[in-house]
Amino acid sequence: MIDIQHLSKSFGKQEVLHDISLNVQEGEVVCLIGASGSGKSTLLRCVNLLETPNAGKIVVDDIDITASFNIDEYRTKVGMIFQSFNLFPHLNVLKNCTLAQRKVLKRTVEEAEQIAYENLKKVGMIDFATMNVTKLSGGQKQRVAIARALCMNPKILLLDEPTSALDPELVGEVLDVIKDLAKSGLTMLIVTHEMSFAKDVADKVVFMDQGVVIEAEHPSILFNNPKHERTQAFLARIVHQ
């Protein structure tokens, strides 16, 4: 579903990603872990073309997205969940979930609302449909953001540290929603600092350090028997925090 080949990305003279190759199979859940500044979020943003790679190739669902193509059509297939929710503050929950459906997918009001209600139900937010999003807690906002992304029927869901902006007591409710999505067979690429979550849901965990993929393994291997010293050192720090 996602095939990244020799990807590099620089901001000025600073190389943030260096010669990254990685693949994500259809229906696979892949978690990116590593210290802050290791390039995880930049890699995710390259997959959605919020950042333009300097070198390499990204093939998504058999389309080379680093070549010339219809970026708006592509983004209807790839949902993005941000750290800071990025909801429209002047709209209620339901309208946040129907706007893109109507504008981009040209669905009718009735069709868009039906799909919105279905996805709000999935994330436990159907009772808040008429509430303005500014009245919601952080965890509720993130669940609405997930529902909004699902309303576009994406083939791939990208999640950039979806719990990092939440108070600790709200993290669990969002992780539970993501765990349920992982079981549904949706292809997901997730940047996370939640190691126990990565252990539970990932088919593959990718450890990044200084813009390089150091190790990509099944969680049982990476967490219990990491091969590389840098992975071992990172996990040792996490365990002893």
Given for the second form:
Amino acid sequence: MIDIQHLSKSFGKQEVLHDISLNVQEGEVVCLIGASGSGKSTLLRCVNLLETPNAGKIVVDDIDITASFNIDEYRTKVGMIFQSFNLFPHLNVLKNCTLAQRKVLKRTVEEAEQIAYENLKKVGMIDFATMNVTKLSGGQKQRVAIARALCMNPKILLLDEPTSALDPELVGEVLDVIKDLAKSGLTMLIVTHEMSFAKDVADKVVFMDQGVVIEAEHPSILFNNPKHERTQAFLARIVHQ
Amino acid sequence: MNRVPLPPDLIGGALGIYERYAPLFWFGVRNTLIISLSATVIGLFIGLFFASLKQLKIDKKDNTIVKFSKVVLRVIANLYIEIFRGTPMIVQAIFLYHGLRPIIGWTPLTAGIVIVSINTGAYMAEIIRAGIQSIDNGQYEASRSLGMNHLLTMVFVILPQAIKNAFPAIGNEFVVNIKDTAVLNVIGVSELYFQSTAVAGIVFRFRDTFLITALIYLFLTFTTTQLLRIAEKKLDTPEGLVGASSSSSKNFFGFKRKGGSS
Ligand SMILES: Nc1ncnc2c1ncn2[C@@H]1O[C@H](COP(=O)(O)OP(=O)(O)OP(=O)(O)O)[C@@H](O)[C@H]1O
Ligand SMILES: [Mg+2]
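Since we've got the form predicted on its own here, give me the form predicted together with its partner chain too.
To see the whole picture, the full complex is given below, headed by that same chain.
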């Protein structure tokens, strides 16, 4: 579904991603882990073309997205969840979910609202539909952000540390929603620091270090028998924290 | 009308003048308000337009023609803003009014509205630009990641928030315009200042006349300021045009950008 081939990305002289190759199958959940600054966010943002790669290819559904094509249409199929939620503060919960449906997918108000309600229900936020998003807790905001992305019927969901900005007691409610999505068969690429969550939900865990993919394995292998020294060192550090 | 001479003192003179010439003053007020209000609204739209031009970013994927037009549009926006902020409005008024009169034959009032609008537009462009900058870049990215293009994102996500953040500064432009329309007397617009000089010329009492003028200006600006305050409070409630700021958005002068988070 997503086939990343020899991807490189530099900011100025600094090479942040170096010759990354990675494959995500349809329905697979892939978790990206690694130290801060290792390039996880940049890789995720490349898949959504929020960053433009310098070299290499990203082929999604047999289309090379790094070649020129309709970027906005592509983005409706690839949802993105941000650490800082990025809900639209001037719109209420429901309108956050209907804006792009109406303007991009040209759905009618009724259609858009019905789909919004369905997705708000999925994330347990249907009772908050008319609320101002600024009044919500962090966990609620992130669940609305997920609903907003789902309203576009994405084939792929990219999540960049979806729970890192949350108070510890709110992390669970968001992870539960993501687990449900994983069960429903949605293809997801998730950057996370929640190792037990990655263990639970991932079909593949990718460990990155300094812009390079060190190891990509099933969680049972990567967490229990990491082959590479750097993976071992990273996991050891995590455990001791 | 002038049978009884005006009392010689300031207060008595002023009261006497107002009693006799109130309609002349209020005719001036009418024009002052017409010009400053319409020019503020038109100026806001001009400002939105030029601020958006200044936002144009060159994309690596653009072809040469698109790149070139973007650069040209940006240069035009910058020139406009620099020229109209960098010259006195009184000079702009004389130059444009007399320069264009032979061509389009406009009245002083129309010319006045156009000139103040253009001038306000230049300031509004900067106000809106600052308003746009105050919006967290994550808003832009979230909107684009939902498939909304640059234009949709600006119109439905960025500008509503930018305008709300910039509302105090936008309102301030209105108050400034109420006072600054006074310069239009040089092209013969019968606004409040122009009318006051006419009255003072009839009674030959400048001091007393302009006490009335000052009080009327003060009344106008004070009332406007209070109304704007009320409107601002309305905007801050969830039921207003737009909701309160989010955890990530910054206030108008904050200018903080999160650069797309970690
Ligand atoms: N827009 C940018 N301009 C310049 N450098 C950048 C930019 N974005 C990221 N970088 C740099 O690229 C490197 C990788 O950043 P990235 O955000 O991808 O790391 P990360 O693995 O997501 O880290 P974290 O766990 O802290 O989120 C860092 O050194 C960062 O400073
Ligand atoms: Mg990151």
